[in-house]
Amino acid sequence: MQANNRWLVAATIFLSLLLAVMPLPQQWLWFRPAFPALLVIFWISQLPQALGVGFAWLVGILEDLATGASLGTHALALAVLAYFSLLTYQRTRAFNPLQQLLWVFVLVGINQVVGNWVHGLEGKTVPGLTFLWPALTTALLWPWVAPMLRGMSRRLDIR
């Protein structure tokens, strides 16, 4: 990756924290994209040999401070996300956008269950299955986030 573009991972990463802490209605919190893990799983994936496990681990840590989680929650879900993400970004890129949405909605389903596991260590329960939803909504803005960030990252020659 050229060292002059970095700024577009950086920009996207901070947008995605600021929508990860942007105030929203009660009754919509448990529909709130994971933001921050769609960038991870999109910039892994197309930048595999620069950005990895300790790229994502940061970013968790980063959303951990901007959310008021315990210091390593996101951090240690993102970075199971993100390696995940790495075994698999070569099949992933050949799947049809049907397919990719489904693995999105499985790899933040795996990113939420991870995060929930590490609530309930701290004596958070989650009612249900509700802590899924986050995956969802992210999976569902995939066909969307993820060509235009293509465009722009071919636009600014990212590789």
Given for the second form:
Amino acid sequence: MQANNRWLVAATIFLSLLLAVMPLPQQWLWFRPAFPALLVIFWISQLPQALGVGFAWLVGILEDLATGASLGTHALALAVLAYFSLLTYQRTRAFNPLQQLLWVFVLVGINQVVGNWVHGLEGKTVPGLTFLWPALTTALLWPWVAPMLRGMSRRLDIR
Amino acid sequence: MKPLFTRGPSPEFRLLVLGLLAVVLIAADHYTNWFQSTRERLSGFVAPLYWLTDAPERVGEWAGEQFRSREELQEENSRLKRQVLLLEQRSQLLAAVKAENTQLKELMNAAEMVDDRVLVAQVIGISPDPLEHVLLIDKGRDDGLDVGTPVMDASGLLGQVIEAGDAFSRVLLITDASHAIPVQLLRNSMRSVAEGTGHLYHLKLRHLASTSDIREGDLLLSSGLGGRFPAGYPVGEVVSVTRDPGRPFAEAEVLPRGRMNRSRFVLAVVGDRGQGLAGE
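Alternative state: the form predicted in complex with the partner chain, after the form predicted alone:
Whole complex next, starting from this chain.
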């Protein structure tokens, strides 16, 4: 493994953090896609030999700092998500786009459930299943974002 | 050569260790304030994120300023002049009243009211978490803000600083579900506590005696009890009172005066705090 264009990983993660704190109207806040989670899923499926649970955990800590959530909330959620992505990346590569989309929904859903659990510990109650909306919006983004990033990382020869 | 299999600890082991670490961090962050100073120091990393997301807004504002027509500016200018004249007249009146008030208070040996020093700050972001009402402003410890500094806008109290970086602070709004502020009615100085509900246009007064003298349209001021907020700033207006005979207490709904989600500029009160209850 040579040191190559890995800066793309850092740059996209930074961009996802920006999108995670971008101001939105109050009523749209529930639908904000979980951009860092999307990026973690993508990069782990792309570079499973280099990135894993530790990488996701670090991204999570950065997201906690950026969003002002309790330190460790997103770190825990993304570490769990990273573990499941690592287990399944070989299979998901063979999935067709619709199956991939559904699988991303499940992965981000796991991420949201863990996040919601931490919220519950802190005494913040969420009405019904609203906390799962980001899983849906993130899954719908996947068919656009993944091929784009894959093309970029192929051109930059990221291995 | 590329390694065929991942080396080092297995993913299960890493997940276990890092997961436990995360849980410990969550618990520590929730139950202690060990990380307060770390967070504040790391605001150097966080603040630029919010600056960047706020940039389009500021470019838009700048463009709006630059490309304003002459007539518009003149009109605004004359409007502002009229307003200044009105306010000056009012403040002259106020000066007389204030002098009289101080004199009376001296007669009663009451504590002197101290003028608060206020600082204008700009809102550069809102918390992405829909469950909390937090604003991010561009002033911090360098400007004299600290944890607990009250923040208001032109029409009423907004909230208090909960995290102060060097040039960046987080402000918890009084409408946040975890916030409560001691208040008193302007009309009869009845004291109560206004709790946030998690809705931007709702505060609640719980556990009012069902015989208490409170009605629609009453203005609530901060009472200064608790020493966090200065006394006498408008908090909100009572919009409805529920007196259910089947319940031991009455409840009142309050519409906050501060414009929670529409203020671009806010005032941080960095002067003396905790002057006790005014007018008692």
